[in-house]
Structures are given as structure tokens and as C-alpha cells.
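Just the one chain here, the form predicted on its own, laid out as C-alpha cells.
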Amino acid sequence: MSAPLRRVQQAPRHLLVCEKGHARHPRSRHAAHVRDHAYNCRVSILIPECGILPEVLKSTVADFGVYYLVKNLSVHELVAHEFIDSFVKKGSCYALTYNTKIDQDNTAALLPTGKLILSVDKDTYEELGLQGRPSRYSGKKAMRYIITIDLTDSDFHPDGKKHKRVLWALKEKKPLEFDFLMAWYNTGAEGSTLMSYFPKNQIRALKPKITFSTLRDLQCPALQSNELEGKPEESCSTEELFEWLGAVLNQVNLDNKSSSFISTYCCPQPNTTVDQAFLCTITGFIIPDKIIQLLEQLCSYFSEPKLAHWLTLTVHGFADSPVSWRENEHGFHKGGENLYNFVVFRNLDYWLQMAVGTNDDCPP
């Protein structure tokens, strides 16, 4: 068998990192992990032994905020000091290019830390003339480059050489224009808002789409919070749970009937069948601050006795985002996977599962 054919038949590399903790432990890192994953397109909640949206979650789910689609926005407007002073320095500002492909197109992202990330092809990089580095995933002969601009740097002020150089490159030398998804989070929001900052014919406010469903007679893996690797005939492992959850969220039939030509997958052993399970899916441009609020409310769900032994919160990142966690470069390869999942137990122990595809660093 030829080497190229062997490579085609091989499954792409993927990474799954798992850790456990307690949601109320003072050193728990669950909120930090959520905050480090800036760009999220889908959140799914699965609660066994539950048929409707629990009361404790209603206000949080209903108030998931708004995000914005800004059309034909020049990147140089993001480095303007009026924008930096109004949004970057007064809250958490998120921006991500819309309908761009990370392995084909120029893309941009503004992190809540104030870092502007540009992922550009070789020609654009050379035209801009800004300092950057070759992409880790463009092969031996670099065809893509990553440029990082810190908008909060003390040297990046209106009269400084650095700001003038960046502004000239993005405005005069090689203007870049995209449609952007944007959001701004500020607990004491005062003054300007994104909606009032941009012209009305350029910006549109959007709300996340929320769907509810009830799954009947669902087979669920038996889990023990202190056994990540599972125990034979007692509990399933974290990897088995992750695979099962993927099947459930994608509505794969778990009956394993011999007549099925689609899937022969079935729930891992040991398992139990629950009469019903509640599934809530939220899609849109979802910022970490809202996910942290939702996770806290899910922990509060167990403040009163419940039939469920555990519940899950699954978060998918954008496949074409230039970063996954923190400033870690993200590539598409064959799927662009970057996601994480919390399994929260009755006693508020949790498992955190973080998964990425081939063109990604190991999650933190």
C-alpha cells in the first residue's frame, strides 16, 4: 500500500484532555477554562430524569443576551483609539470574522484580553509588512502567517510609532474588510454601546436560537465521580461518556439493530434507562461570561434532591476560529473541532473534558 493511501485511510489525530474537580473548591479552575475559550457557537445541556426546563435555569437561558453582525467592517476601525477606549478597555469585547474559512481565507479575531489576531495568507502578510510568525500548520514552506497586535499595550497610543505603523498598514497599505460577529460584556454597562457606535445600516442585533426537546427511554452510562477511567461492571469511563454524548447530541439511534445501515453504536456498559431526559441547545455567538453564569445555575440545580445523578454542559467552538483556548492557534484540517464538556455530579464534583482536532495545541 502506498504511503499517500495509508495517510488517507488513517483517522486524523485528536486530543481529549480530562480533569476532575469540585465546583465549590476555592482552587477550582472550571471558570478559568470556560473564560479561556472565547469563541463559542453552540451550548447543549442534557439533564437525565427531567422533562422540562428547570425553574432555576429559566431566567439564565431566557437572558442569554444579544450579539451583533457588523457588515463590511474594516479591520483598521478595531485599532482606532475611540473603539479601544469605548469597548476594549471598558469590558470584554469579542469579535470574529463571519463566513471565512481558516484554511483558505484571511481571518481576524479580537480577544477579550485586547489581543487582535490576524491569520493571513503569505501575499497579504508581505503586503501588510507587520511583524508576525509562520502558522504552525501551513507546512514546511509557510503559506500562512499569524499577526498578534496588543491593543492594550502601553506603547500602543495615538501618538506612538507602533499605533501609527499598524494603522497605516491596515488602512492605507493593505486594507482588510470582513463581516464580523461581535459582542461586548460589561457588568456596569454605561456610555456607548456597539449598536450606537456603528451606523444603523451596518450593524444588526441578533439573539441566540434556543431549542428544547425531551428524549424518551434514553440509555445513560453509569458514572462514578471519583472514577475517570471507570470500573468494570460498575461505571463507565470519561472517554466512553464523551463518545456516548456525541451520539446523543447528534441524535444517533442507540438501538444497535442489525437492520441499521447507519450506526451500530450502542450505549456503553453498565448503563441505566431513564424515562426521559431534557435537552436544551443554544446556538449563536456565545460569550464565556454567559456560559459561566449558566454553569453556576446548573450547579444550583442539585441544591434540592433530584433523581438525576449527573448532568452535562457541552460547548462547541467555531470551526474556523483562528484560536481555540487562550491564544493557541487553531486550524481546520478535516473538521476544525474544538469543544469542551462538563459532567456535573450531585455532590458538585465535575469532570471537564476538552477536545481538539489535528491542527491544535493540547488544551490547557
Given for the second form:
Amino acid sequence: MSAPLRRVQQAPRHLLVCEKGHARHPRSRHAAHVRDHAYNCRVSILIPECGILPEVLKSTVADFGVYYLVKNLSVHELVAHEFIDSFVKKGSCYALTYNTKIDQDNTAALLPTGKLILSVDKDTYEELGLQGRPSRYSGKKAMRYIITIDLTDSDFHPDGKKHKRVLWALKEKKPLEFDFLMAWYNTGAEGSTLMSYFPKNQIRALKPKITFSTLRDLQCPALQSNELEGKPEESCSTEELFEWLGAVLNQVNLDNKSSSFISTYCCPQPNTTVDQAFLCTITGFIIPDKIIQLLEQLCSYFSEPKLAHWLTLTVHGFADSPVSWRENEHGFHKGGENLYNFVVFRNLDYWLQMAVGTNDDCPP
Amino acid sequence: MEGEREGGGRGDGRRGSGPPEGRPPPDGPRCAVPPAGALYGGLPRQAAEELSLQPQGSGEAKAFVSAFLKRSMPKMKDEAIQDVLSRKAVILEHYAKKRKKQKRKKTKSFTAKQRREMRLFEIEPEQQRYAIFLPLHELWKQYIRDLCYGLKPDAQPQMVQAKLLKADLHGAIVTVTKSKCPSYVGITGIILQEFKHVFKIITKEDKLKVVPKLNNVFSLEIDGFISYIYGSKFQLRAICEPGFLAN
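Swap state to the form predicted together with the partner chain from the form predicted on its own:
Entire complex below, previous chain first.
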């Protein structure tokens, strides 16, 4: 077999980390993991043995917050002290460039911790004049550089040399302008919102798109919460569940009909067939705080006896985001996936699976 | 072996006169008596027979000697051995004195270390003020204008660029526009000294900055012409200018 063909048949390098825990355990880290993954573009909930949107989720889903699309925003405005004092220091501000490719163009991201991350190509880095480090996934000749600016640093006051240099570089030396997706979460404090900060023609408020669907006659694998590896004849392993979930969310036919040539995938054994399963998909610029709320509601779903043994919550990150978890670098090799999946059981045990692609650091 | 006298031996080159007066020839059996006073003489046959030696003929002797020398000194070539055997005459008196090679008198210059210690090219801190060097900049502008036959707005940029590449840059105001190391970007000032690999630039804040030429792009501005010059191109020019490179 020729080398190119062989490479096509091999799956690109990827990493799947599986963790087990209990949602009500004091040292459970489910909320921490969710909070570390800043930029999420899609959330999917799959509840077997359920036909309609459950009561507990109604309020959360109805008010999923709003995010903003700001066009032609120069990066130096994010570094202005007005912005930092109004939004970065109060609450958590999330910003990500829209429609930029992580492996081709310059990208900027503002983390809720107050760090501004610029992922730039070589020419821009040499012209910009801000100190950064070469990307870990750029090979021997660095073509990509990551510049990290801490906006909440005590040295970053308006008269400081650092601030002056950053402002000079971003304003006069090489102005960078992008379309940003922004969201701001503050714990109820008063103050101006993003809408009022930016001029009207630049900013647009958007709501996440929510869709519901009911799947009929779905084969679901049988799982046991304390058996991550799966017992043969009794339960399935986490990898099998992950693959099955991917097939279901992508609407792949699981019956393996002899007339169909698209997929020969079957639901892993042992499995049960459920009459109906509820699938809810939310697409948009979703912030982790909302996802934590959702997770709490899903845990309280099992407070009443239900037919389902488990349910799943899948969260996808942006393929073109410069960071995956915390400040781990994220790259796009053949697919920019960085996603995580919760499987919550009746007894509030959970499985957390975190998956990343080739040019990614290991998730925490 | 050079001083070896061509001795008697085998009857050639006899020196000395006949037998000394008053000395009768030695008694004994009559044989070929070599003339007395000769330094060497062949072994008389009688003596050889007494000692039961076999004197060799001259040809055999020669071959034996050559073979012996060759075996003793295997590394020496045959010609060298023959050279050694052939006896050369050395004139003992009136020979020409060997002329001693005239030691080349080195020009009085210092080593790099001494030059650095003398600090010829250092500018004192009191003199490190931007305002002092502005007239130098004016001079430089005039020099460039003369070089380019007056910088008219319709002058060809390529010509100006070519002249700038070869021109002397002391007194020019340059800015570092692109650099492999981002901290050099943005340095603007008047070039005070040009060395082989670096520029010494004084900025408006009266700071003397040393900026390497390699991996940097400089921008020069003169009368509305902005030209970007890559640092590596600076090194290749003007090497032939006398007294230019002080490194």
C-alpha cells in the first residue's frame, strides 16, 4: 500500500482522557474542569427514556444568556484601561476572534483570568515588537508565535512601561483588527454592559440557537458507573460509549444494514433499546458558568426516580480557538476538536471524558 | 663527514713528501710499502694473512659499504646515502658570510585588546546627548542630497535605494521596523558609530543603544523617501572602503 493511502487510513493522533467521580463529593473537580474550558460553541444533552424537555431544564434553557458579535474591533481597545476596569476586573469577560483560522491567520483571545492571548504568524510577530514564545506545534522553524499579556498584572497600570509598549505596538506599530465574539458574566453587580460600551453600529447581540429532537428506538449501551473499562457481557467501556455517542449525535444509522455502504458501525454490546430519547442542542458562544448551571440541573433530574440509567452532556470547543483548557495551546492539525463529555448516572456518579486532537496539550 | 680530508688510502691524493730524513724503511719482508706520512694505507697483504683477514677488492668494498648503510638507515633514500658518501670539500678560509634574513619591522599597531582598552571609540556619557548630534544629522541629509543629485520628487526610488545602500550612515536617523527579536523593534535614533556587526544608535531619551545588523530591518527616511534596508545587506558593502571597519 502506498504511503499516502496508508496515512489516510490511519486516524490522526488524538487523546482521550477519562475521569470518574461523584457529583456531590466535596473534592469533585467537575466544576473546575468546566470552568477551565473557556470557549464553547456547542452543548448537546442526550437523555434516554425521555420524550420532552424535562421540567428542571426548562428555566435554564429558556434563559441561556446572550453573547455579542463586535465587528472590526482593534485589539488595542481591549488593552485600554477603561475596558479593563469595567469588564475584565469585574466578573469574567470572554472574547474570541471570529472567522480566523488558528493555523493561518492571527488570532486573539481574552480569557476570564484577564490574560490576552495573541497567536500570530512569523511576519506579524517580527513587526509587532511584543515578546512572545514560539508555538509548541510549529516545528523546527517557528512559523507561529504566542504572545501572552496579563491585563490584571499590577505592573500594567496606565503609566507603566509595559502598558505603554503594548499600546504602542498594538496602536501604532502594527494595528490588529478582528471581529470578536464576546460575552461578559458578572455576578449581578451594576455597571455598563458590553452593549453600551461599544458603538451601536459595531456590536450586535445574539442568542444561542436551541433545537430539540426526539430519537425513536435508539440502542443505548448498558453502563455501570464503577466500571470504566466495562465488563464483558455486562457493561460497555468509556471508549465504546464515546464512539457510540459520536455516532448518535451525528445521526449515523446504527443498524448496519447490508444495503448501506456508509457506515458499518453497530451499537456496542451489551445494549438495550429505548423507545425514545431526548436530544437538545445549543449552539453559540456559551460561557462555562452557564454550563455549570446546566450540569447542576441535570444532576437534580435524577432526584426523582426516572427510567433512564444515565444521561450525557457533551460540550464542543471552538476549532479555531488558540487555547483549550486554561492556557494549554490548541492547534488545528486535521481537525481542531477539543471537547468534553459528562455521563451522569442515577446515583450521581459521573464519567468525564476529555478529548483533544493532534496539536494539543494533554487536558488537565 | 664534510671535513674529512681526502686521505691517502688506495693510493690517491698522497700528501706529504717522501719518507722523513734519517728514517730507514722498517725492517721486515719486502712488500708494497705505502709512502710514509700518508694518513691511510691499504692493509699490507702480509698483515692480512697473519690476522687471517680477507681484504676485499675495491669494488666489493664499495658494494658492502653501500649495502650496510642502506640496511642501517632504511628511511634514507639511496641518493641521500650516496650524497653522504661523496666527500665534499669545505673551504676553511675566506668563505662568504651567511646573510641573516632581515627581520620585518612590524608597523606600530596595537592588538584588539589594547585598542579596546584605549577606548578610542567610546563616547563619554556627558556627550551622550541627542541634541548634540542633530547638526550631524543635518550634515548627513545634505550629504545624501548631494549623493543623489538633489532629491527631487521625481527621482527614481531604485537609484536612491542603491545609493543609500552604499552610502555612509553616520548621522542618519534610523528606525528598526522588523526584527527577529521583538525588543529591538521600535528603536529610533541617530547612528553614531558603525561597526562590523552592530550600530551604535543614540535615542531621543539620550540612551545609547547597540543594535546588531543581522536579522533586523532598518528604515531610513530622507525628504519623503522611506527605504527599508535589511541588516544583512549592510555588511556586504563597503568592505573595500579604506579604514572603514574598526572591529
